[in-house]
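The data below hold one chain only, encoded as structure tokens and taken in the form predicted on its own.
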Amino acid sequence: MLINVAETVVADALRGMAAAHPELTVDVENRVIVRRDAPFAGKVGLVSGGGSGHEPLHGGFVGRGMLAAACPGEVFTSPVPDQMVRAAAAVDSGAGVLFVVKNYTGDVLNFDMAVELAEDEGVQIAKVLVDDDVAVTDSLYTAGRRGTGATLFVEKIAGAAAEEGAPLERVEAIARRVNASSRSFGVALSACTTPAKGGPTFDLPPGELELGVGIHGEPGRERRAMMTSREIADFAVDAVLEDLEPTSPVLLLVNGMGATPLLELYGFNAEVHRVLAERRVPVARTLVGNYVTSLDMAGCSVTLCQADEELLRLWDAPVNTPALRWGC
């Protein structure tokens, strides 16, 4: 692994992040990724986080049009509420704060604690619940379905919808809108490693795959032997489908779990623009990349978004992050 030692893995990212983005504020020590040019006088904040491991979200999505900060946890872990706390309080321009939380327990408990610590220092805050997995109701991690690729969608067009100026209550409720309109299904061909472990975290053995695995390598439906891309894709577009059954044009998602190269994400992309073509849903925009990722996980996920025209002109928003940028 590309490390010095476990301990100091977050610390030593965050510090390159720095390095490397001088128009973002990193704060080492207190775990917080904000706008260097935060705040915004009337706009509202979108704050998120979550364990690291998952890069480029969600440090990589701060940034014009998407998140005014972001909260690092260890690798796996959820931020702490202060992190939360520290992060609102540096985007609020009086107009509120609206945080965005992936369905895992830890990130529940401690968002919704941060919400009441920030709330008692004058900060008007709103939430949303990211949990767009099909694969399972239940799991390790979570009470319901995880959060997983949907987050994306949710951080862009609510961002968006901030960045016109959108007040609080309207910022959230197109990112409560967008999650529900999404739906996501993943699959492990590997396992990942953690920094402290230094080896798999699951048992996976080879010639075969997890159909439904989460971004911790969470269980998922079923294992099966290896299959082709082509069959990959037919189960997992099926399992969303048979979920959010869209009656209009759909954003795609084709994202890597973070050790799938793009020559394979863009030939899987092929096979799920099939998929969706036999069954007569529209894409109305792709994304293709290892966005919502687990370190080294070989896999790949399928998150549609049903998207209105107003979602598709906010998805179309300029955007400006290290990980998401055009139309700037």
Second form
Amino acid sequence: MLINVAETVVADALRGMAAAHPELTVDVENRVIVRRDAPFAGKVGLVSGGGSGHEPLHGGFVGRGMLAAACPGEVFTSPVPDQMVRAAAAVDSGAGVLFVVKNYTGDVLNFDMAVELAEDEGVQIAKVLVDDDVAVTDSLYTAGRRGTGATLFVEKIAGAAAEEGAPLERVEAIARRVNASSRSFGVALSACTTPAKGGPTFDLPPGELELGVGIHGEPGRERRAMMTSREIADFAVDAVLEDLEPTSPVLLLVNGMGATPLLELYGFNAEVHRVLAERRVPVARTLVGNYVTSLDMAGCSVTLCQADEELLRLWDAPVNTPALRWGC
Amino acid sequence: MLDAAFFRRWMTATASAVDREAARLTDLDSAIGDADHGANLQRGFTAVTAVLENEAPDTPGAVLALAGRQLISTVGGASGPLYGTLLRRTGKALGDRAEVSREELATALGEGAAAVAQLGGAVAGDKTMLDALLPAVEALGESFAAAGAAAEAGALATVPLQARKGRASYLGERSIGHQDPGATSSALLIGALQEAAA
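Next up, the form predicted in complex with the partner chain. The previous block was the form predicted on its own.
After this comes the whole thing, all chains and molecules, with the earlier chain placed first.
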């Protein structure tokens, strides 16, 4: 691994981020990344956060038209409430703050505590949970569906609404609509390595893949012998379409888990488009790249979001962040 | 009777136990979670030991409340809020008395465990830290040794259970056959309590 010691991995990355992005204020000690020009009078601030190891999520999405601040936790560990309270105070203009929270037990508990503390400090907070991963059955007997690729859609689209000056309840409603219209399915071709463990976090023999994997390497639905890109696309898209029947063109995210080359991701994207065409699902926009990663895991995920005209317009709106930039 | 010094010993003994067993906790967590439980609790209890040394709270309730707040501020993940709430609520239930009895601690710890159950939405048998804590609370009315043994047995008894809460729940039936890391660390916490009383 390209590190010094496991204990300083997150702090080291934040120092590097500060060096690369003078347009962001990176508080290494308190672990908060904030737009240097925040807050904006009359505008809602979007704040997200989660365990590190999913870069560019979330810090790479801080900037114009997306997040106002991000709170990175330890690797695969949710941030602590103090970070979110600090971020909320830094970006609140009086118009309120929307927390974007991926549905994992730790993130939910810490953000819930942060909501209480920030409201005590007089900041108006709304919260939206992202839970798009169809590999997990949403039932009383699990922690519910996990938040994965749709987080990017929620942060981009709700961020654009906030940038336009929409009030908090409107930004929150849009964020909820994006989440409700999005579904994802992920596949791992290899396990990931956390710095603390120094070895693979789960055992996936070469020549096998994990279908329905989570972004922390959580096992999914089943393990099979290696499949071709074409077969994986069929499986992943059909898994998503079992749960989402788009009646309008979709936004498509073909996401890499961290160690899969773009050459392979683009090849996979061709297969995803082929199967979507076969299923008569028109694609409005496509994004291909490593956006919601799982350290050095090889693999990919497919996220579809059924987009109406408003969501599409907000998706196309200018964005200027370290990892996502267009229209400006 | 148990005074503030006893409670500080309990926290220090927990920190040592977590240090000693960190690799084991992480191994258990990599089987059904995400391989960070040992490191997270180590970071938290190291910070607890430091803040207790700096601020030297002088009642049992204040020791646990401060320890709980420190865990919430330093651990993250699910274990930060859950362990933090356990200690904070137990401390709150002890009030500001200078000394408390073992029976009073048992009652207070029961309130702490109930707060954990509410926060996490879990019940006994969901393969969580409660499976070690609840039997320990029950047995603490009898003796410290009984509580330690009950927590240990409770942690072992999570092996055949299917996880219904937290990250291990994503595994469904595949979580069966593994000991729950949270129940295991809870047994360390109760074991440290027994150690502090010895």
